[in-house]
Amino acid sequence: MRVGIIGGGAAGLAAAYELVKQGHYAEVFERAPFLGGQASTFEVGGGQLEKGYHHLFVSDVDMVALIHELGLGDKLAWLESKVGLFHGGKVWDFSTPMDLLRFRPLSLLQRIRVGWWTFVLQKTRNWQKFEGITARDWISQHMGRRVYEVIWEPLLRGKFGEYYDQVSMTWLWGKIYLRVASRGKGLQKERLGYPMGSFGEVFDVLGDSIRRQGGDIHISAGVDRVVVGDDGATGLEVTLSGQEPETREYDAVIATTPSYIFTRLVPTLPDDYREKLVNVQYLSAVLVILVLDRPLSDKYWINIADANMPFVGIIEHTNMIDKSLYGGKHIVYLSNYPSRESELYQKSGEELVEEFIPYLRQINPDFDRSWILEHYHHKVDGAQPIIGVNYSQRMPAHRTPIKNLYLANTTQIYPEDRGTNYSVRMGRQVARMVMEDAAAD
């Protein structure tokens, strides 16, 4: 068979290296002029740095494997993990129950709920039941209205923006039952995996393996539209660098963009599979990452409980990995996931860089602008997509309702949340219906 697929992300270049592997043809278009999508890395004191931050959680099996079978597994190292909670003005430690039992902002009693609903989370497995109630609800039920304004509804807020109240508990269910596999028994610490390469290295050995296997990638391409015939997606318009743009034909087409990008390719969807596409709605992620001069805090990462602050977590990607990497730097992310709309998102890099300082101060008080060698601001659109209550109806099928057409973006990745790991392994999956199709033809 002859695939072509759009985007060279984690899912796209996961679901060519699937086909080239059983012997079928693959060709990938990106429009960036790079590979590896959200996971793409750029210099920083000589070594390479994702744009956005990026570890692996134990649970993330599908990607722990894709890298031993390119051959980098001895450059994956698992590495403790430091975490707090920036709530009232201090960091608390929150790597361990026994940090729970001591974050005085919430009584005894409330800590104790926190536990033991926390620990209820992470052993059940029927994410089903918590489809129909949101995030809000269930905790505020469970563990008390209390725990809810503390610790999660400035974190929902933070994540999801003006949405915040209508996120499916199953999402968080997700966060916290996926997490429990990367800490070891009783009150072990998170251990968490990050290749040495960097993401992007895993990328590029991976965009190697595809072309040395015969398949296809271009860079700097745009796909203008998807073209479909009488017997379902027969080929691709694209624009290749420097080039006119060109059709080309395939025996099936994937696409890995997100939704509002696919309506546009594929104007031709029926009305139902459409309805599902538009009404996802999509926040941007927006970070600034800052090189310092040393460390901001003792953690690798805080979340901030606090609706004040203008970021919603600080990475410092050099409590984890080595700082050597990156020329003896220490590297610090700060994130957000606003709208394209919001103020927050049209603002520069040296503008968030301003507004950010004197919070900055709240965390480390000893905090100075000198401390400050570089700065870099990057924005990923189509970064978060909202998962509301019984979201399981309304997600779109990999297999589209047009013959030969097949779509593997975020929206698809349910109950987990987006991440590398499920990109990877949907990518495959989406190859193999592929596969699968064509054999039953």
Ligand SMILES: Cc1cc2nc3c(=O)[nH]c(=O)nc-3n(C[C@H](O)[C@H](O)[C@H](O)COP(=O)(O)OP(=O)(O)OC[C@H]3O[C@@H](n4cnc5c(N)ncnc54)[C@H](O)[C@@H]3O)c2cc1C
Given for the second form:
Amino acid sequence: MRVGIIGGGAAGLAAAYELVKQGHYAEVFERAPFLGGQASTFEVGGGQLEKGYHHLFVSDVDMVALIHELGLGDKLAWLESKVGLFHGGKVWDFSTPMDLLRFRPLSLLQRIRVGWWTFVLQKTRNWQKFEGITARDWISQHMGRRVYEVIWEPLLRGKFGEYYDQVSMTWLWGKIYLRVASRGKGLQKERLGYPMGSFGEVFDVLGDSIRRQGGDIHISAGVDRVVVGDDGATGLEVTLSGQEPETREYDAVIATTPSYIFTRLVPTLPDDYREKLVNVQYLSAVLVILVLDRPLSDKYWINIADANMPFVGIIEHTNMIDKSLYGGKHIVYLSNYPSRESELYQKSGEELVEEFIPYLRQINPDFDRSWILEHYHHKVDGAQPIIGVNYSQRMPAHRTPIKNLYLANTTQIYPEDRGTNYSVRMGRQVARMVMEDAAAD
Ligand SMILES: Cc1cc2nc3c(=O)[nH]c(=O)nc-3n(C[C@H](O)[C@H](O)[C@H](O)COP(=O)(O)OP(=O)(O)OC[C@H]3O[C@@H](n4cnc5c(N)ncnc54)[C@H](O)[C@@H]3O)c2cc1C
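Would you mind giving the form predicted together with the named molecule, to go alongside the form predicted on its own above?
Expanding to the full complex; the earlier chain stays at the top.
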């Protein structure tokens, strides 16, 4: 079989890998000049760093298995992470259940309620019971209104912006249920995984493996259209770097782009399927990365539960990963998830740094702009799909209504939330689906 694959991120590469392993030909087209998509990297201090912070949970078994298959297992480190919550002008420790008990902005009874319901969520496998209710309503009903307002509403607003009150409780269940696997028994702290050569290295080695097994991968190679004939998808119109557009023929096509790109590549999609795609909104990620000469805090991850702060997360990468990988420099991500239309999305890196600096003094009163050695600004479109209630009934299928055309994107990761692990799992699953369908034909 010859399979054309649109997108060289985790899903597209995993699909190609699965196909070439089974003796088929896979050809990947990635429009960016690098592989890895949302998990791609750039150079800082002589090391490779993700454009947006990345780590793995212990529950990310498909990504971990792939890393081992690629011979990179000895580079995968499991490291303790320190988590904080910024509330009321102070960073509170938030790594262990004991930290929750010490969180004074809530009454003791409220803290116990948070702890109890978090425990229940960790133990509940049946996610379907959370499908029909929003996170806002479930938390308010079970943990109480004050708990919702102090902890969860600012976090939901930060992550989902104007859609904060539409997000399904399934999303929160996924975060809590799956995350517990990253904690040891009892009160032990969470351990997170990181491939010490970066996620970029994992995807580069994956690309090398695909090529070695007979596949082809093109970067700076955009797909302009999926060719659809009477017999379904038959090829791709592609433009390779510096070349004229051309058409290549395939037995099947797998697209891994966000839905709003996919609908443009296939204008003839039947209305009911198209409807499912356009009904899911996406937010972008906007990252400011500060390279500092000293640490900002002692935490790896600080959630911002304060609507006045202009960013929603502070991820101090070098509080988990050794700074020697980046020439001894300290690396801090300041993250946001705005829509493409928002003012924040339009701002330049310089403007954002200027805007953010005064707020960093609330995290560390000694912070001074002279600590900043370099700064970077990245925007990742299609970063976060908004998954509302009862999504299982509206989720687009991987097999599209057009024969031999398959979709594998982050709106089809459910009940879990997007992540490299699930894109790898989905890419491999869809590749197997393509092979099964061909065998059954
Ligand atoms: C800020 C941030 C932090 C994250 N943190 C984590 C984390 O800690 N751990 C974790 O596991 N995951 C994390 N993720 C999520 C993870 O990176 C993604 O879920 C995963 O990489 C998505 O892979 P994908 O292949 O499904 O999609 P993508 O990576 O989006 O790949 C799709 C690819 O298609 C390409 N493309 C689009 N249109 C075309 C076209 N017309 N022609 C050719 N190519 C095209 C795009 O350039 C892109 O490379 C994070 C994401 C972000 C944004």
